[in-house]
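Only one chain is given next, in structure tokens, and it is the form predicted on its own.
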Amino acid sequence: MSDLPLTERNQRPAMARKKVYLETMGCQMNVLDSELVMGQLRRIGYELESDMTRADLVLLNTCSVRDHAEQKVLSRLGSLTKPKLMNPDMIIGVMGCMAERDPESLIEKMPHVELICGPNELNKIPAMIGEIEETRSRAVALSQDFKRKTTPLERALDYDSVEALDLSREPDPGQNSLQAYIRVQRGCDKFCTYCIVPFTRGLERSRPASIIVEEAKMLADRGTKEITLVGQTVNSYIHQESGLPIKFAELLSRIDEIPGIERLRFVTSFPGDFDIEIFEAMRDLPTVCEYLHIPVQSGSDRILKLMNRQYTVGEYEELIGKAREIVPGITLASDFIVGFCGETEDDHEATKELIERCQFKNIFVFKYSPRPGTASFKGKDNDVPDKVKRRRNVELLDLQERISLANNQSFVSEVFEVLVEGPSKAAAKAREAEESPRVQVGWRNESQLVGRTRHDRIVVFEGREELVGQLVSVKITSATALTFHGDVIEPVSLGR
């Protein structure tokens, strides 16, 4: 006990909390990681920092799909050798893929790296911290050896470790709570011959679904509108619940009934395991969009089966038109790989020819980028250069912004609910600037807002900042291929 008065001990200036920089990179799994290791740090002392030099710890979560992603981490880190000296109390991390890919190297190139941990192992960040500070020697958390002959035991071990980031879940109390993530699987077992995920996050893990719509039911009285599920394989989600299996659609189901949630998406969805209920599921519960992000990676059956994905151009095609039949006005996404081992120039007209087919909303175009590790990677050449795979790349994103845009002008006058998520691009980068939030230029003199559609369409619209969180009716009065630009009508309300 202090011997100062109290009214002295009552003036004593509060300890100040440490700052933490935390960048992610990569997918949206990687984004909720972010967020529940944030959740732990404040719980520790902790809170957020902008610039990276004045952070008492950096922590780089990071991707390994691509080596542009691995090379920006590279970058990132060199740039903290001058600070890490002028601090030598700081603590610089890397978590992710990237560290459970390649832990040697990292500490090889990077000797200031002092933290390294992969995916499964973030839950231990908060002890690895304290381990550092009391020894100052590197703390290392990795995940055991991923491959098919992992025993049923270690598995249930590992999914035990990765839970418990999960269940820590606290959402920061000054974060715009409107839009969630929630994971419900982890890991992936189908071993694309071009892909590092199996082999930085397991094999494929499903959570349980009394948890995951407990998480949804914690969200929802937090204020959370719109909660997205996450996974690798997010259609393949299957866990026993009393002897029996519980799979994709019924959950859907579940969280649906929960009072408060309005919307429901999930990505990212794998081909090859679609089940005909989730149409069905899309089609008639009321939270669920009508919003379906399915890659494909090629258009050539030949480089499928290179790839192994295990399924046709023609099952993938037939899937979508029963998409299309079974959920009105469905909107479709994909992913593109280009340049892949062995990719010919008709195998990319093939690609091209697909998507002229398949008429998607939009696609994400990725040029081919052999990770080591991979069954690509050992057997194949890659044998595309790089000038190829450039021009591939501009086609194909060419070719489905002719598509995009043609389709979004069809909706002029039409009229979509709109979730408003905030400020525009526009207004924020004003306010940042500490202008007038006001945007003049092809506006009338009001802040700029914007939202997405059921169907995940953007759209920029002027009104006022109380929307922020309600659902709208918008009148589309122009279109791009990116954005629809429209006018407020009325307030949308679901009775719910």
Ligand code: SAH
The other form holds:
Amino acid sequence: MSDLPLTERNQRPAMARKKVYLETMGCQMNVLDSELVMGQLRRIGYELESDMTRADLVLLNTCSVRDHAEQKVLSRLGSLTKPKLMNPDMIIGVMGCMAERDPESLIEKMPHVELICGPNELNKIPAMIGEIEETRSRAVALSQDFKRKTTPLERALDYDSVEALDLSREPDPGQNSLQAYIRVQRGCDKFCTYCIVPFTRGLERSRPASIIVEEAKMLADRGTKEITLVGQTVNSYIHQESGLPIKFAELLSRIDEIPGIERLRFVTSFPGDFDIEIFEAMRDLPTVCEYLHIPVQSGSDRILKLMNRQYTVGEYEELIGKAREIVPGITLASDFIVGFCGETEDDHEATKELIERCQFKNIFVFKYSPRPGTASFKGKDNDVPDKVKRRRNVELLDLQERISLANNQSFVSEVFEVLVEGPSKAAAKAREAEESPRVQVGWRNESQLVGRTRHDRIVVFEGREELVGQLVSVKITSATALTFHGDVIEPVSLGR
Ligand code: SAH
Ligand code: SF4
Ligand code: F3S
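Could the form predicted in complex with S-adenosyl-L-homocysteine be given as well, to go with the form predicted on its own?
All chains and molecules follow, beginning with the one already shown.
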């Protein structure tokens, strides 16, 4: 008990928690990294703040995959010049791939950035903050893995150091932990000629299977029902255990056995490294979802070669043919780059034909963006005009929209198992707009919910909020190219 009189005790300010604004751009790796870094910051007394100008610490977790992603970061940093002048104690930090790619020009353009941390050094952020507070000088942590030509021993030591971040994982008790990412590998060593990832994340390193399984168990114990294993080429996963190689299919089967895990997904897969056991695992293991994100990038062999993708269109189609043969009802998603160096109208037509033949569930299309340091930046001309890239981009998306719509409509009146993720975006927005939703409205009995099928199809339906986190059966009543609408039904009888 305090000796202070009650009134005085009440006037004492509570130990103020510091505020961090943390914004994440880029891929699933960054989403996971942000979660892990936030866990570490919470331990040193930070809480999340959604207004950047009111934060003690602003951290941008950045992506370098396209120039557009970097421009967004620069403009965000530009808008912080004034708040930093008003509050010189504010720490502005850039973490992730852009920090690693070109720290010098970042500092030159944005001298108010005080913390620069590459994606392989993120466990150092709490110490870096302490250092900045103490010395008020810039703290920089980069691995520059690719430039350093590290020895295997040095790489192993680096690995231990970065592994500490994932090992420190402790989910925020206040956060919805229904779905979680787990990293299975870092980096990439495919060196597609357009891609910056091997330069920012370093070469491919798989994490030990036993550690991944422990992480999955810990998450399952805390209520996680759906796990997505993340890596740039997850299917190339391989790690030695007691002298024997553990491959990806074996890893899937070990996680499948964990009680409480209802669904297991993985992204992204590399077409060149598939083995049939992975498809068999998708067919045989109850938790593994029948959905594969397997980017092809182009429908032209000439372009695939220039991209150094290490497979042909024919091999890709053979592979997805096998996937469809072994895993009934499997859905496929893919990525495409339009306007790569030297891409002709014939190459583009070949891509359209491939999309027509493959009948993907959905595709992601990107305009080629030359990345300094990559092979295509150095050795090839970015010779497709932006106008042409834009037109090709729209053409691929239009084509896919037609395919998705026809495909989705064929499922009307079928029943799917849906994992309920939360209120649909529209419903969540409407709720936010209400003044004091919890007091005035409380939990409504019925509202619009959103969930996903095992095949990664989005389903919107009316239902009670208590269904969030549950698996329900939904009968599809209508479909657009992107979304299904349906009704929850009982009893459970499932279609695919
Ligand atoms: N590891 C994954 C994807 C990583 S990046 C894979 O290889 O499949 C995600 C997507 O960004 C890629 O699939 C590619 O379509 C796109 N991308 C990568 N570099 C790009 C660049 N320089 N310009 C445009 N798109 C790019
Ligand atoms: Fe980049 Fe290619 Fe590696 Fe994917 S496989 S991350 S596109 S280098
Ligand atoms: Fe971007 Fe880095 Fe991911 S470049 S796509 S955030 S690995």
